[in-house]
Amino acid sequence: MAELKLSESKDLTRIERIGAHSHIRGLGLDSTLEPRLTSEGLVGQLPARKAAGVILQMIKDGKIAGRGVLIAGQPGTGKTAIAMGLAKSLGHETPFAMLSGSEIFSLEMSKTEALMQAFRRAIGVRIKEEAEVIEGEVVEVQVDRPAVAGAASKTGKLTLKTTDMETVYDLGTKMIEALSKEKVQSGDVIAIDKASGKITKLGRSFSRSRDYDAVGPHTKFVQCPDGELQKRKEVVHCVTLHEIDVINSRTQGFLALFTGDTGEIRAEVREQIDTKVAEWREEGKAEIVPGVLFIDEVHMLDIECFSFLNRALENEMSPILVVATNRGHTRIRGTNYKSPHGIPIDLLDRLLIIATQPYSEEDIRKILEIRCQEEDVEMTEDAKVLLTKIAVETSLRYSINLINSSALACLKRKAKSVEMEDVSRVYQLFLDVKRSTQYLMEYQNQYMFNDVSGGDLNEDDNTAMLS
């Protein structure tokens, strides 16, 4: 006889990649806007992020349109955790969009037409509308049946009770496949919208709590509801200026929104679009939400994007722009004039300006810990120490960097925790920017197209170079 098998059953955990800041979940303020020393993933930086706590507070009253923010600082002093740290604090009802200055140079539509689509997408309206519900606990739902198969279509009645009144309501074919596709039966409280027809399922009525000896986990028990069935509810529909965009600028706007095949919207579009906002606003049925819009490497855009946004910014729809910058006084892409951060002077005036400061060995420390646990990577405290030291010596982002490869060696000894010597042998086989560097001078002439002699270059044109 054949061996049966059983079906084997797995569980399912839910698998998230590890971003650089996976770990960030706000600003890690408290309820007078003071920055706690650690928290939610943000280490130090206090006084950037007390300003972007302050930033955050206008967002939240409404009173930050045509605003820039920039924030500007060394390489690897958190200046994108902090931005994110900003949208993680919003919320899901204030809209984020976030892009990279290098983002915009696609060759599908212009640069101008890709920065209003992000300007756009930052831009929420909150639509508010007035439906027709009734409301109410199923007492009983009767389908009948024709005695003929195809003579006639079924029908049915449903009855519906609040704690003042109940009703018999007459079921066309359409309800009823409806009712049953929701599962709805006696002792559920249901809520119908008037005028499309869809049915919610609210719970189950308390009075009905002892039906079952068991029921699932996501049961849900609610009162009866009071008063009359029909009742007027508002109902409110959150959604950005792009959204409306893209639905109306073609047949099928809808699927281009989940392809992401949007192309250039035309002007006239938005304009009737604009409009009708406005004729919403004026009679309050939508309000405008301005949100954030977070470009990074904001010196790789050129003249004529930094031109857009001066213009963008004096709009009063615009979002809250906040950028993000490493450099110094730098070229203005597109022209031959410096300017520092690579942006020209009379937007940096439009700008408040946020300056994040190097991170001290304690920061690197308390960054390298989170960075740990956020990996899952047990670590001695004297393989700490010494990843602390290699961060001081070289850079956040390396030692970052040297986590991950550490418990790799750590694994391939058979070992639980990383230990010094796990740390010293990656650090041993990656090489940082320095000894990189290093290498390079020792071994220049043997490089192809080597057009500097090894002697021209020494330490001081090299170091000169890298900042």
Ligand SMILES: Nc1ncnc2c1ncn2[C@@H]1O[C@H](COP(=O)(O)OP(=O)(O)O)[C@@H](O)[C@H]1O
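Computed from a prediction, not measured in an experiment: that's the story for all the values here. Positions refer to the first chain, counted from 1. Compared with the form predicted in complex with this ligand:
Each of S39, K128, L90, L171 but one sits over 12 positions from any hinge; the one at the hinge between the rigid parts between the two forms is K128.
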Given for the second form:
Amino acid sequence: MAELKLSESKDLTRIERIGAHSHIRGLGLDSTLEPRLTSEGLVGQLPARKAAGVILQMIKDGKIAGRGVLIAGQPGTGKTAIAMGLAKSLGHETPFAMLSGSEIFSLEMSKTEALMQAFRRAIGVRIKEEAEVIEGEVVEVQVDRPAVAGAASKTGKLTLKTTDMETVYDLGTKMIEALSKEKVQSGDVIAIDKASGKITKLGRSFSRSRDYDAVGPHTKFVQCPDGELQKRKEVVHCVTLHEIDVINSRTQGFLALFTGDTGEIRAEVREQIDTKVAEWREEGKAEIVPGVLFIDEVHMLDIECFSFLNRALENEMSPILVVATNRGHTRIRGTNYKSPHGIPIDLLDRLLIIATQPYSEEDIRKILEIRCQEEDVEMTEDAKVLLTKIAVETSLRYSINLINSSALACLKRKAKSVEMEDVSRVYQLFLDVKRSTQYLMEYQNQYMFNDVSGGDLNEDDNTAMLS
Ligand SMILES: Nc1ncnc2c1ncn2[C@@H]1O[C@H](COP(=O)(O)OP(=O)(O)O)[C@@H](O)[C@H]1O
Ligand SMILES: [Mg+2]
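Now the other one: the form predicted in complex with this ligand, given that the block above is the form predicted on its own.
And the full complex, kicking off with our chain again.
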């Protein structure tokens, strides 16, 4: 491996759907890290959010590696929500890797390999490089019509200027496509990376600030560059160790990042990469940015995984580990021993514990209101009161699920906003856990594999904390 390849994959656009936590945009803290009552989509749960804020500051300072945090609490108390809030407040440069405890059980790779990959997804590398760039204001983009209709290769000319000079460049098909993808037009100030051909729009030239036709509300105006068109510039890439691993470990390279089909990565590839990164750090070319690794439902890990975590946390490049569980005193997977949260004491000892508390009726109401907005559902006050009552009686998750289905019921009536009757209709249509259990108790003989005794739903000894 003579040259390490870095990212080729940063041009992805993410499509956001409405998911369980899509209303959460941060931790909702003020500048002194005090949690606001309701902010950035999060409601209440103040002590836990404040604690998460302290962790956020630790991560931002980037000085401490290998700390661990456990978020513990009953189901539906916002453990995952708080972790997502933390992720959103980190900003783009700090990596946040997330997995659920059950995801490590795969036939493709060993459990510890899966964990290793997760760790390396949470460790960022900031690499500074000198690059040759062409930077100037676009005077004209001119694309020739192909002589033969349908001819594959297009040609054209691009005229760029600085305050001191003007040059005409010949364009090939690839550049023409890149220019049209970025919608480059005359008056834009652009930078072209000479090595990769990547085009970045820096803004519109001030001299064009009066052309109102091409100006949107977000247009940024910049000065026309001076001096030479070609210059050497320092550029900074942010990639994760995992991305470097994958790109360098297979012939198909970065495509594996999209398919997720990375397979096991050989230890020597990682060693070479670590050595190279260490070299760069000494030369001042690279910096390590420890991020966050969030493992949800951590009780699904077994004793081997826990021992791996213990050791991985001691590495100086280790990210901050955040784990969450709703389990109480229970068996550690892979052993016959019981331990608080199903986590061995020696690992537990390294973790700071944040506890989440059940919500008040008032908080639940606010969360439901936020979810209604997120799902774009209009609901009358009465219906909201009923939905809150249902949440208190059953669970927050169940009633969040009812929002969408009652909106459908409302649509069917051809009404505009969801009323009590819609909510109560779907409440009757879909059972919550309690009613479903009741039903099972009554009709147990008719089901397969039934050995319900005394209403205990929990699988063997993995008892949920309260619930
Ligand atoms: N404090 C909160 N503010 C806003 N939404 C919340 C809050 N707590 C939980 N939620 C939402 O309620 C639902 C259940 O919470 P979740 O975080 O999945 O619970 P847990 O992980 O503790 O079981 C999710 O949709 C979550 O986004
Ligand atoms: Mg959760």
